[in-house]
Amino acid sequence: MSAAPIRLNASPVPLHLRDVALRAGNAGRQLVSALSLSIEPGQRWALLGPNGAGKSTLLSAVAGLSTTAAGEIRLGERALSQWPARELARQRAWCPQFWLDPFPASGWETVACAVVATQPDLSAAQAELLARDWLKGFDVGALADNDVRTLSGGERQRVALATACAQGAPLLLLDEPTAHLDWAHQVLLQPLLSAWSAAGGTVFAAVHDLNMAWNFATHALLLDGQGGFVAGTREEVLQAAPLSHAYAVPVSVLEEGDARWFRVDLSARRD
C-alpha cells in the first residue's frame, strides 16, 4: 500500500481501563463487568467476542461518545471526561461500523474534514493533498471526487478508514474495519496497522475474523457476552478453550511455527 506518510499529531499515551462496567442501554443487560487493562503505545489489540457482547459499546466508551455504567477510562494521566473535545480529537480517531451521509460530499472532502479539524497548520491545498494521498493508499483514489453517497459499501468503508488515518490521532479505534471489504482490500489494511504501531501509535480494533486477529494483533481482549473477559497477548487469548467458551461453538486451533489458524470444528459440535 502506498499511503501518505504516517504523521501522528499528538504524543501517544497509554489507555487505562479501571473496573469498567458496560450495559446494553441505560439499564439493559450487563455486557462487561469490572474490566481492567492497560493498552500501551505501539500495541495492536484485537477486540473479540460474539454478537452483542459489547465490542461496539466498549469502543464508543473509549472514544468518549458514551458513558460507562461504572469504572473509569483514562488517556494518559487524565480521565477521558477531562479531555477537551479538540484535544481528544487529536488523540484518538474512531471509525464506526455504520456511516450516515445526509449531505453531499466528495470522498476527499470527507477525509479533509478530519485533517483540518486536527491539523490547522495545514493550508487548504495541503489538506486536500493529504486526503487524496490517503484515499490512494486505500485504493479509492480514483473515486476521490465522487459523492460518498454513491459509493458501494466497501468503497465507503475505505473512505472511512482513510478518514480515521488522516486524522493523525495516535489511538485508532476501529469497529469492524474489514466490514464490506473483499480479500484484496483486507490485505491492504494489515501492513498499515503494523506501520501505525511502529510509528508509536496504538490500534484497538473489533474484528470477527480470528485469523485476521492473529495476523495483525499483538494483544487481544475477548468478551464472552456474559460480563466476563480474557485479556493478554494474542498467544494467551487466541486459544481453543477461551474461544470455544466465548463463541459457544467448538473452535479448533491449527499451529505451524509462528502461524496459527482457527476454524469451527463441526465434527465436535456440542449439543
Second form
Amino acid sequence: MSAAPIRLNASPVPLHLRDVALRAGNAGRQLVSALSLSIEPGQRWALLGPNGAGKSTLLSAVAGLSTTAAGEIRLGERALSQWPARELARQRAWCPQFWLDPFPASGWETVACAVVATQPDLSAAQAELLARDWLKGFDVGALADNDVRTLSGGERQRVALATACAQGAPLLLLDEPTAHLDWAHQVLLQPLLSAWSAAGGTVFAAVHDLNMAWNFATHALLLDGQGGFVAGTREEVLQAAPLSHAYAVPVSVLEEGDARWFRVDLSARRD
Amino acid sequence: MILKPPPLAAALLLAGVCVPAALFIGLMAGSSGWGWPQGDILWLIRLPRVLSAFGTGAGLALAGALIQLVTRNPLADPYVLGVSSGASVGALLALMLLPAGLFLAPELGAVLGALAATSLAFLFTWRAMGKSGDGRIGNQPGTVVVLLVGVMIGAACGAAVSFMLAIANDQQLRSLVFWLLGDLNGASLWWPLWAAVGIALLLAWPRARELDWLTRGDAWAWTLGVPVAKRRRLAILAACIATGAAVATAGSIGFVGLVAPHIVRLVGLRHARALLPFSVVFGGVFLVLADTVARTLIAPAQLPVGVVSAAVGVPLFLFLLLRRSQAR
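Having seen the form predicted on its own, could you give me the form predicted in complex with its partner chain?
Let's see the whole complex now, leading with the same chain.
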C-alpha cells in the first residue's frame, strides 16, 4: 500500500497527557484518573480496555471535543484548549464510530469534505482526485460515486477511514477502525497505518481485537475500567497478567518467535 | 445507487427560462381571461401580486432548505420554528381587536407576530446553544432544541388561535380562516419581502459548505474547524428572516418550504451551495404558478393559494416519502 497518497499538511508534534482524569458525562462515574503518557510522532498506539472503560471518551478528549475532569492534554507546545479549531483541524483527524448521512452524498464527496475544509489551497479537481485516491487506498474506489447511504457497514467504515486520512492531519484518532471490517480489509489497514507513521504521522486507535493491536501498534495503552491503566511498548503492555486483569477473563499469550497470539481461555472464568 | 455530478449548467439554463416564463404567465392570466392587462391593472394589481408570490415562495423554500440542513431532518419545514403560528396570532389579534377595514392592520399584526415568534425561537435556541462557553461541542443540545423550541412556540400560538376562533363572530371568522390558509389576495408589498429573502440568502450562502459538513455530525464538523454553534445560529437567523417576511405577506402557505428543497435535491443539486439558491428560484416559480391557478380556476372567485399548493404538495410529498422508504 505504498500507493497511499499520504500528504501531511502540518508538521507532526508530540501529544502529552498529564494527570488526566476522565468522567462519563459531566458528573458521571470516574473512568480514568492520573493518566500520564507521551505519544511521539511516528508511533502507533493501540487503545485497549473493556466496554465502558473510557476509550471513546479519551479519544474525544484528545480530539479536543470534550474537556477532561482534571489534568492537561498538550499538543506540541500548547495546551489542547489553546488551539483554535481551524488549526487543530490541520493537526489531528478524528474518525468516530458513528456517522450521520441524512442527505444524499457520494463517497468521494464525503471524503472531499475533509480535504476542502483543511486544505483550501487545493483546487476542486485536486480535492476530488485526492479523495478518490484515498478511497482506492481503502479498496472502495469502485464505490466512489455511490450514495454513501447505500453502502454496507464495512464499506461505509472504509469511506470514513479514507476521510480521516485525506484530512492530512498527522495525528489520526481512530475509534474502532476495524469495526465492521472483514478480515481482508483488517489486513489492508495495517500497512496503511505503518506507512502513515513512516511518513511521520501518529496513530492512536481504540481496538478490541488484541491480535490486531499487536500487529499494527508499536505501543499500547490499556485501561482497566476501574481508573487504572498500563501504558508502554506493545511488548510491555500486551502480557497475560495486565490483560487478564483489565478484561476480567483469563487471557493467554502464545509466543512464536517475534509474534504473539492472544486467546481467551473460555473454559475457566476468573473471579 | 450512483450519484451523478450536479447538473449545474442545465439547472441555470432551466432557471433562466422558467423564471421569466412563470412571471409572464402570472401577468397574463387574470380573472377576465388571458391577455396583456391594461395599465393600472398591470402596475397596481397583477405585477405586485406576482412579485409577492415569487418572494413568498422563494422565502419559504430557502427557509425550508436551511431548517432541513440544521435539523438534519429531511421532513422539516420552516414552520417548525413556530414563526407562521406567531404571525397568525398577530394577524388574528389585529383582525379582532382593531376596527374592521383598517388599512393593512392584519399585515402589520402578522409582521409583529412573526417577529415576536422569531425573536422568541431565536432567543431560546441561541441561549441553549451558547452554553458551552468556549465554543467547543461538549454536551451541546443541537438539533433537538431547535425542534422543541419551535414545537412549543407553535403549540402556544395554536392554542391562542383556537381561542380566538372560538370567540370570533361570523364575519371575523371568514377573514380569520382565510388568513390561516394562506392567501396572496391583496399582497402588494413585495419589495420588503424580496429584500428579506435576499438578506437571508446572502447570510447563509457563503457558509453553505459548512452547513453541509454540519449535517454529518456536530462533533465531526467541529474537528474540521467549523464553529458549529455560530453556523447553526446563522442558518436559523436566516431562516427566521425569510419565513417571517413570507408569512407576513401571505399568511401560512404550506408545503412550499417542505417540498421545494426536495425537488431541487431530486434534480441532483444536493450541495447546500446549489441547494439554497435553486430552492429560492424553484420556490418562487412554484408559488407564482400556484397563485395563478388559485385566482383563475373559479374566477371571479379566488381560492386561497394555500389550497392549491397543498393540493400539489401533499401528493408530491407522499410520493417522495414512498421513494425514500423504498430506497432503504
